[in-house]
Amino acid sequence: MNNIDAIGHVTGQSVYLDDIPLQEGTLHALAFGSDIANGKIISLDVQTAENFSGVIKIFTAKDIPGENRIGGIIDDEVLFARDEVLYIGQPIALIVAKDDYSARKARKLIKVTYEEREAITDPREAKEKGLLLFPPRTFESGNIEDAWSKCDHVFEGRADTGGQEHLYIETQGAYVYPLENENLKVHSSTQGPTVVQKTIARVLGLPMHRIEVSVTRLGGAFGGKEDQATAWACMAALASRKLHKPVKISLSRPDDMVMTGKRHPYSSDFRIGLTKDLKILAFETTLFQNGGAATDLSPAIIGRSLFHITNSYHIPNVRATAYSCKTNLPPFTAFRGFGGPQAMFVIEAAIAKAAELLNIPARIIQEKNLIKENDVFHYGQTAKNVHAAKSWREVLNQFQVENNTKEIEDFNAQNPTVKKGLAMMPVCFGISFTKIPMNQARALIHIYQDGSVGVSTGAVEMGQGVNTKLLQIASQFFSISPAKVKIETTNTTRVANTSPTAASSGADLNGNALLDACDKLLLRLKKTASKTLKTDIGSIEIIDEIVFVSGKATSLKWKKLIETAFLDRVSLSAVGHYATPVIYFDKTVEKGRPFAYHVYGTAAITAKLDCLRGIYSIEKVQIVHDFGNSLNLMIDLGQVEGAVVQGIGWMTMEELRFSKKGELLSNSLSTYKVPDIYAAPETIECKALETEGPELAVLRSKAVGEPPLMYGIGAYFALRNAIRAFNPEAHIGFDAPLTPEKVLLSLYSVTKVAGTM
């Protein structure tokens, strides 16, 4: 089945926030942010700006009727700074004007006097000064202290990964207008409608039922709208509530880049120990997460890092400690992979260093240590339905990796200034929210009198195709034409208390809730059919909109069945609920079963490097991926391709840079480079691993949003291998992204590159 949104997207009919028709009298809001990274606010003068032509009102913290608090996990973030500012771009005031032009002009007239303080931007420096967002966590298994003495080889090092700008095409925004009886309607570009609803209620001092949040779709999110969409919706809601007018806020690209958080940068130390037969016996790491100025989602992200610190490998003795460090940068936030990629880079760096010092290919160590059935993860979960080795073998066989390796060796021998490198990247990624209560969802179904069906869930469509999958589920379950099914907008009045569409769990949670509702309705319809046809309910089936009895078609069709049920006063509406079973986690011992299942896969990546200029290309990405029983393979393959390119961008060219004073230097598309058509791999080939999906995946179709991003990590190590083919003595460390500048320095230098050891 094709993506149901495809035609709308390419013809411009799809409705995003900026496509919502504006009501008469709509006002436009613009945030005023700090221009220093750390300081005390001495004075704030908004009078001149408020008197500017076209300006209606300027709101500050003193205008908030409820709480000036928007923190989710930890209550440490304010909507508007009042006494101090902690990062450049932190909102201090909100300008509301008749038009965006007047608001922008007025913003330049606001005057703030600060008592500036030193800015901290480095997580290691923050840790040394005791600046942590919350206490550290340690995951441990086996006996790490005893294990070192049993290792034949022990290697130490450091690994650094930079942040990443989400660069969703649709920037942050919201449109809010008052309804009767002092209610508010909120259109928000958010992954978490309930989070927006709950936080607006908190800021305005209202009960949640007064706030209706509606989302049609997002123009991209990648995690950047899971938590950070909330502030902008709160600002628009505050202004609308106070002024009794419709208010819209839509960030410009420069404002969005400066004022919002990115993927967390990490700096990590590692120590790895191997036996003489190359089994990894011990692995220890310390992660320094740059959390920014407030907690945001950092606790959950750092937790997922700890869960994924061993990637696809079974290591009996592990100790991983993570610090979330408070710096004077915008609060870093969710990004596709949610801490998993940063952790996987560390273990892959440790293996690469061991392999280089042992003078063997890293893939020998990788293959020897792949996790197997019934191995126990370092957090206590027993590995079931493991496909790590199977996907590895399939890549070797289907893509003839050994032949490719020989061809690369021959190419490198014949070309002194152009080199190629190949790297393997296995992936093992757990599926579920690691905060157990978030693993629940609801769905609402109406069957109308003509047999058409309306479906409401908590899932937010943001380009990943979840609407198509949900439509398929309803269509297949009732065995009716997809044309008879409509997926409604995501709305907190129809479906309440939703979890964000994140953690690759949108289809699983909402799809299973939908199945629960479908099951209730189908049972009612079968009772109606058995009564009408005077037969046993157990003999009833509906196939292609025809009622069958004991395998034989009857004259009773879907539409007539619905009409009959309605006339017989049978309820044609149902609510479904789903809570992921079997998962649990005890934080007091950091052990449990946090994931419903794991997604596996392996990629072989080939890079080509111009050693005179440091310019490179990714020639081939060849993947065998574990989709389970895919609901829609075309959509899933699209997710793989997009994720891979996004991962390669993070690893190679997307360099997020801040000055020592906390100023974002990569603040535009001229200074922050994302992959374009010329930077994308020449070939991306993905083959589905033949497996039976797990029961807890919706219709056994595994989640696909986040896991493929980690294949992009292999591009870093493929490039690294190409560099070493040119200069075996190169000391290039492990400092991502590996930009052309860093590559060029590495090619002709045996000194340490900044940020490595």
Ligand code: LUZ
The other form holds:
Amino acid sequence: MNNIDAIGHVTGQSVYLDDIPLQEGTLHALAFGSDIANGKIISLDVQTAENFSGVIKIFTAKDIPGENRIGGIIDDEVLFARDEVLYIGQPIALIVAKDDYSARKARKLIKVTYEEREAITDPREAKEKGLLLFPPRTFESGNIEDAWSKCDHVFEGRADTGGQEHLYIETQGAYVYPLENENLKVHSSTQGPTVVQKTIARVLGLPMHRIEVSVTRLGGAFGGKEDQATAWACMAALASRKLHKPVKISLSRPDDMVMTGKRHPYSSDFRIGLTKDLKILAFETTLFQNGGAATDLSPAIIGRSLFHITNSYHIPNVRATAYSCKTNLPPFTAFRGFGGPQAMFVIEAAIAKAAELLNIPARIIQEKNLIKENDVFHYGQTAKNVHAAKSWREVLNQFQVENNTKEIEDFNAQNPTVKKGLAMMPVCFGISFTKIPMNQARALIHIYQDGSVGVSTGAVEMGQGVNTKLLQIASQFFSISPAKVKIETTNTTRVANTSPTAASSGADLNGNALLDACDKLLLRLKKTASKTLKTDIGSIEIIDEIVFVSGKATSLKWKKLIETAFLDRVSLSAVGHYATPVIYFDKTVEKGRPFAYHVYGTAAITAKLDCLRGIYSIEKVQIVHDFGNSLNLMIDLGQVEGAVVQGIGWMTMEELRFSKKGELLSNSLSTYKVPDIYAAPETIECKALETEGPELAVLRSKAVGEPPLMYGIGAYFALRNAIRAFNPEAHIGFDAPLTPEKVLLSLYSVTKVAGTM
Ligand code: LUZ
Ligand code: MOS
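Moving on from the form predicted alone, please list the structure of the form predicted in complex with the named molecule.
Next comes the full complex, and the chain you just saw is listed first.
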């Protein structure tokens, strides 16, 4: 089954926000943001700007009829700054004009005076000053204090990871127009139509049923539109409601880069203790999450960091504490992996540090400590259907890693200025929203009189192929041609109270809700068939659009069956609901069973480094990944490839930089380097591990969106190994991204004090 969007994408017929035809009289909105990172607003003068030709109106906080509040988890975020600004780019006003050009010109005429305060951009400094977004959280298992004395080796260090731009191809935006009776229709480029609906309702002081949110597809999201699509839709909705006009907002790339949150940078301290036979006995870490100026999704992201702090390893004694630090940067937000990647980098850094000081390859420690069946994670969940060791072994076997390692050693011995390095990267990622109530979904199916089927769910298509999977699920379940099924847009009037399409769980949750609806309809259809064919319902089956009785084909076809059911006045519509069973979590003790299941896999990554210039390439990424019983291996492999490249980008080249004053320096594609086709690995090979797949994955096809991003972490360690092959004394911080600049500096550095990095 090909991706159903393939032809539309290639021919340019797929509809994104910018492809929606504009109604006559549509106005264009543009946000005006703060140009300082911290301070009081003393005065705001929009008069000159409002008088500018083409400008219709400028909105500020005082124009909001409802609440000036957009925070989802904690109520600390405003739509428009009123008394103070907390980061550069924070929206203060909205310019609404006849065209984008006038709005842009007028934006320069807004005058604000501030009483500036010192900007804080470093999370450790924020923590020192007591600036936390919410109280810290600690996960603990075993007895860490006792464990240290039992360790033969104890190592300490620090690990830092930078932020990451989402760089969705389609920037943030929304198009809102009035409907009759003061209702609003909202087209939003959002992962969470209900979040948008709910927040607009709050900002406008309206009940939710007056707001209809519709999504056809997104041009990428990666977590950046889980929470942060909302503000822009609220702004367009405010203007549309006040002016009774259609209003469009669509961020320019520079505005999007400056004004929106990104992956959280983290800075962490770690301490790792091993026995002499290299079992990790104890691991302690403190994470300082750079949360930015408001909470956004940070509590949930901190949670996932704490869950994934041991990655694929079983460690009996763990203590992990995480602080979400309030800084004067845009609120950092969800990004593919959702705190998991940052945490996994810390444990991998700790293992690498131990390996380097013990003078052994890290993979010996990694392999020894892989989690096994029935081991208990530090958060209380028992590991089931574990494929950590199996995927590890399969990578070694299928890709002859031992041979590669020897070849690399020979290569390095023969080449004084070009070095290669290899690293293994196992991944274990939990599937379910860590907030239990979010693990539910709904679906609505109509079977039309001609036997064709329309399916609506809460899933948002953002290029990940969820619509193709949903279509497969419906057509497989009814055993009808895929051509008979259409996946409708995502719309809050058809499917309400949706969770955002996030946490890799879009297909699982919505697919299971769809199955529930299909189930109800099939039962009704079987009743009709048994009545028509005068047989009992248990003997009826539908195979390839033909009704079978006790395994024998009858002359009753799908189309006729539907017609018959309709004439018999049977409802041909059904709603489905799904709530992931068995999951729970007790935050008072930080223990439970938060995840439906885990996704496992292992990558071997080879890097090649020109030691004169610091230029490198990622030669090979070789993966064995556990898809379960994949619904669509082509789509899933596409997810793996994209995620790996995105992960490598984060680890090696995408350097998010802010000045001390909180100004985004990497504010365009010339200063922020994302992987292009030349930077992508020369080969990515991914083999599917043959597994049955867990019952809680939809049709046993495992979630795939986020887990493979973390294979990219291996690129950092492969490069590190290449540097050390050139200069075993090299001083290399565990400080990602490992850009060519850092690589070059470290190639010719020496470790200042043995054992500290
Ligand atoms: N979003 C969310 C997520 O709200 N909760 C989660 O647990 C999550 N995990 C991964 C990605 N997005
Ligand atoms: Mo997400 S990081 O929106 O799954």
